[in-house]
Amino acid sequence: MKVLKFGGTSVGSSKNINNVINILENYSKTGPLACVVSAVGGITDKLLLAGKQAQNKDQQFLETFQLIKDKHFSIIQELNPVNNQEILGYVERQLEALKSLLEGIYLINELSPKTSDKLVSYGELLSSFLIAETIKNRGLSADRKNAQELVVTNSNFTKAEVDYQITNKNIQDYFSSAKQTITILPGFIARSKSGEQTTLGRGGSDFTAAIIAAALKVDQLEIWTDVSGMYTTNPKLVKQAYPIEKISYQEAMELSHFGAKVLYPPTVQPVLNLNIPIHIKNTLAPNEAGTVISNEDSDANGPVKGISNINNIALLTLEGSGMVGIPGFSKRLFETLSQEKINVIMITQASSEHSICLGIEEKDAENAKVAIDAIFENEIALNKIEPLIVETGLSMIALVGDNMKNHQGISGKMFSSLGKNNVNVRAIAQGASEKNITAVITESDVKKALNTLHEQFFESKTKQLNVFITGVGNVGERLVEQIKQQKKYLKDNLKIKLRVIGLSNSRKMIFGEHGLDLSNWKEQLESGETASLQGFFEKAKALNLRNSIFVDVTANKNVADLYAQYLRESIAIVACNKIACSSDYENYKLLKRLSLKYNAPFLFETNVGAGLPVIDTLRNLVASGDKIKSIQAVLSGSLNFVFNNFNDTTKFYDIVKQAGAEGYTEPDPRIDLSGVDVARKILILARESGVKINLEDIENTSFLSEAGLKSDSVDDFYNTLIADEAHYQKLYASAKSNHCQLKYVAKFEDGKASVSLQEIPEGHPFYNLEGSDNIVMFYTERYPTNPMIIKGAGAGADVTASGLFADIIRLGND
């Protein structure tokens, strides 16, 4: 004998019912089958509806009734569309019945727990009646079995207790002379010693197939609903969950009851005393390995078997002074929210005793406030304890696994991965037992808790690194296309999984909460949103994704001014542009806290020499117990380019339009040859080296002339550069007569700085520095004559992306 159990949604169309009879018939030529099923999907909640509409005299209860009956003979019209008098004609009389109770709950005005158990029962005698039928239209051999006739309970409605002595011999006597092969019998439904209908409350049909299985001692229970099993974590949610193949009974009612919808926990008493495995499948996909829960002991998946949670969760906190020491305080509290039927889900409490903590339904918050206040009203008045602390919005997640208590550090990992992604633990409890982990936190942020734990302890060490570039035009493209190149490497060699999830310019921008599709990214953003600043973070903040890295991809001081709110949020920052960390020393102080505080790494090395590791070279000298000295450097490619090309058979303009072109300069060129920008090159490195100074305490002597520096705007900057072509040229042949290299110079020394254009001699590092490259000397205590040198491209649209990829890798890498 087998017995099976088939859930709403797997009898909830006919196309599903068709399902669940190919699985019988495969079954039934192995053996007798008990089936329990539910009523079709969504019907007892249109009873329980209608039922409540009746009670308020709302005459919406007759369509209600209508759209009932509509869907049950929809289904018996497709299953059966010719040969179905017979079945039409029994639910048709069944309905006027079940329309009749509900006239006469509209009349009185009442809905009482027994008429209640009495109304809902029609979903199961309804979908078992129609299911037999069918079956037996097809030539198969079925009868159906009202479990009423077996289940037998008390007169507790709504959620009756079931007397096993009776209902195991009933159920043992019936089957050992049911001549039938397949049986079907309504789940969920029973009656009392009395005779009166009584229903088995949450869970009900699962129950009822337990039931069934452990009187009749089966091999194995099966459970088949619309999902392939138990999975690792709510796959709605965590797109990465998979069905977990082995579970323990304890793992599966722990699950169950942090909120897994496949699994109530009562089901599991009835076989779990005798040892029968429990096997979850899914009707839709029957080939599928689904769960089996036994009691076995898998460590198959790890210590951790599941990830779950509950919402709607309310934190109550009785806290004071005055509860130290003083016996009886936990004792009155339970017992207040007991007498208010309240259920306890959750409790911790501080050595201390300075404070309970406990978590409820949050329906029942407001009922507990007045009840617990108002039983330690005196306390309260003595200012011995405060006034009920309630904190509503919040969820429970748990860790779940028998074996957790057998490995070390899975706390630590749970809370440090929480803590990394910004995810606030409210409440923490653990069992001594150890087989479930649980933390209250902020409802908003139970997806990214789901996903951040879930990555931790089930997906092979892969990190997933949710990405929002701001500025995708010259730099911002080669950086897309690199990504693009570089996806399946950095998953198959870093283990570094790399998501595009918001792309912005000026004009547009476009958001996927899965990842955007990178090979038509441009045609996408084209017909995206208009671009908004604060309108991009706020997308950001509200997918609240985990390992979310916000792209700065600008020279735009609006998006500067937008990166303390990225960090509060725990989005960690790469950025090329300068202005932020070139600004007020007291912001840059500030972004460096928050980055602390919040956890949010922010990167800039490309703020000095493009993809050369300047910034980081600098950081690892300093951490490491060295002084910086003195730091002298070429620091502007754009420069370089534009005075190693520049000549006395060229024209000055020319070759600052060239820079242009090729993508040396910034759009506005006045940028770069006024020394501001390497001015602000130099500020961070001093700043990064630990000095206090801003941007105004930086020398800067300007080579441009009076006109260039007084100019308006792009168009007369270069009218400038023609008129004063002499005044360049000036320069050059200064320097030629001299045997030296103009260059464009920052140093440092003695907490101050400097920049301007100098003659560099024969034989000097910079003099031979080529094309666009950079240069950088740290002389320090340790390098105090021979100085490390970092020399390489400094400018350029594809070296830039490349050390902005190389900030994204390298949180990836932490």
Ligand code: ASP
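Requested next: the structure of the form predicted together with the named molecule (the form predicted on its own having been shown above).
Keep in mind that what follows is only the chain, not its partners or any molecules around it.
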């Protein structure tokens, strides 16, 4: 004899029921089968909804009833297009009785637990009947046995306890004389000793199957469901979750107790002592291996076997200095909860005994508050303890594994990875047996927490980065293209899974929770929603993905003003926009502090020298204990371009125009030519060296003509360049007569910074700087005379994009 159980989805449509029948037909070739079935998927919920509606005098219960009826009728007709009169007749009569029951509830305005059990029983009664009759119609030897005649319980309605003595005997007696090969039994439903209909608790069909398997001492119990086994974590919330091949009874119990719905927690009890393995299989993919639950130990996946979660949790905290001295405190507390039938899922107690924290289901929170405050009324009045504190909107997540106790540092890893992703942990409990570590967190963080922990314990080899890019102009576009091109390489070689989740330009924005398809991102963006900086932020926040990174490829102050908001959500920032780092010192410092506090890196390597590793090198020098003595640098690709091309055969105006056309200057060339852009860069380097300095502290000797300095528009500025050609030619002539090259130089020394155009003599490292190259020389305690020099292309869309890309990858290697 084999015992199989098919869940709601498995019997949720005619197509799936056909799958079930095929499986049964195959299995029946080797011997008799006991097959437990759930109600048709979703029907139990609908029955309860109809009951609630009727109780609330809401006429809609009739519509809900009609949906239930239609669902059953269509399944029956699809499965049995002919010869269906008898089945439909029986089902019609059952449904009439159900309707009368609902009308009764409507009339008396009341739905007791006892009536509720009677009501939901129709789900399994109908499904088991229609499946058994369909199988018979197919010519197989089958019959339906109502489990209410076998499984006997107490009268604890909605979650009754089984009387095994009577139940086992009933089951054994029945099957010893059953003639049919396939016996279909309704799961979940039972009967009390006094004959009332009871149920075993939501999800209880698994339990019915286990009771039958144990009573008949079969070799194996199979639970057929809609997923291919018990997964490392809930597959609906974590895409990377995968089925666990083997798991112990204890681990399976622990995982299901903490929310892995795939198995109803009490299911393990009846089969545990008899060593009957439970095999979880997928009706929709019968060839997949599934999960075997047994007492065999398996450590194949490491010490953590799975991660589960329970939502709708409330945390109760009772605290007060007088708690220590109150006689029988815990006894009174737990007795009160037990009297109220409140199930305590988790307990933590501070070692000082000044407070105790309990996790319960949110629906019980109000009752708990009233009952506990009442029982400790005197102590509260005497200020010995505080009224009960109730927090709601919480969830529990638990790491489970029999062998966790033998491994060091698992909880450390768990909490540090949650912390890094800004998941606030409200309470922690670790079972004495260390088979489980539980944390209470905000419900809206569950998905992120599960994904983070899953990555940490089951995919430690790949790290997912979720990128939100704003600004897809010249540089941004190259960045997206580079990401597109390198995606596979990063995954294969660096174990980084880089996903672009959001893209925005000034007009439109698009999002893809599972990563945008970058093959035609431009077209997608064109038909995206209207862009808004705040909207982009809100979306990134709402998605609440782990390792989120906001990439600012604009030069826009309004974007820079949002960094603090992003950091506060633990979203890292990668920016080529210089505005934030060169803004007021207090703001720069605030961003640095937020970055530390919220574990959200703030990287801006491209602010100086585009893709050249200038800031990273500086940080490494400082971090390794070196002291910066001075920095001398040529940091403007635009000014280099201008002065490398300007001579006595060209016109200054033409060269500046050309630089603009080739993308070497900002749209407003004054930002480059006035030296402001270079001043910002040396400011950032000075700050990164540890100096408190502001933009106005930087000495800026301009080479522009007076009219150029005073111009109040871009056009006006260009006109001054034409008019003041002689002024610029004079600069060139002077340099030439001194055998020098003109370079725009930034300096930082003794806490002071300056920028100015200088005549550089032959032999100086700056003399031969070509094109738009940048050069930075760091004089430090370790490099006092021969500076550390970084030189190379310091402007251009491609190198800037690759600098941004390098910052993003740096986050992946964290």
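Residue numbers count along the first chain shown, from 1. Between two forms, the rigid core is the largest collection of C-alphas that superpose within 1.5 Å. Here the structure is a predicted model, which is why all the values come from computation and not from measurement.
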So that I can tell if residue 595 moves, could you say whether its C-alpha shifts by at least 2 Å between the two forms after the core superposition?
no
Does the distance between the two CA positions of residue 123 reach 2 Å or more between the two forms, the core being superposed?
yes
If I superpose the two forms on their rigid core, does the C-alpha of residue 531 end up displaced by 2 Å or more between the two forms?
no
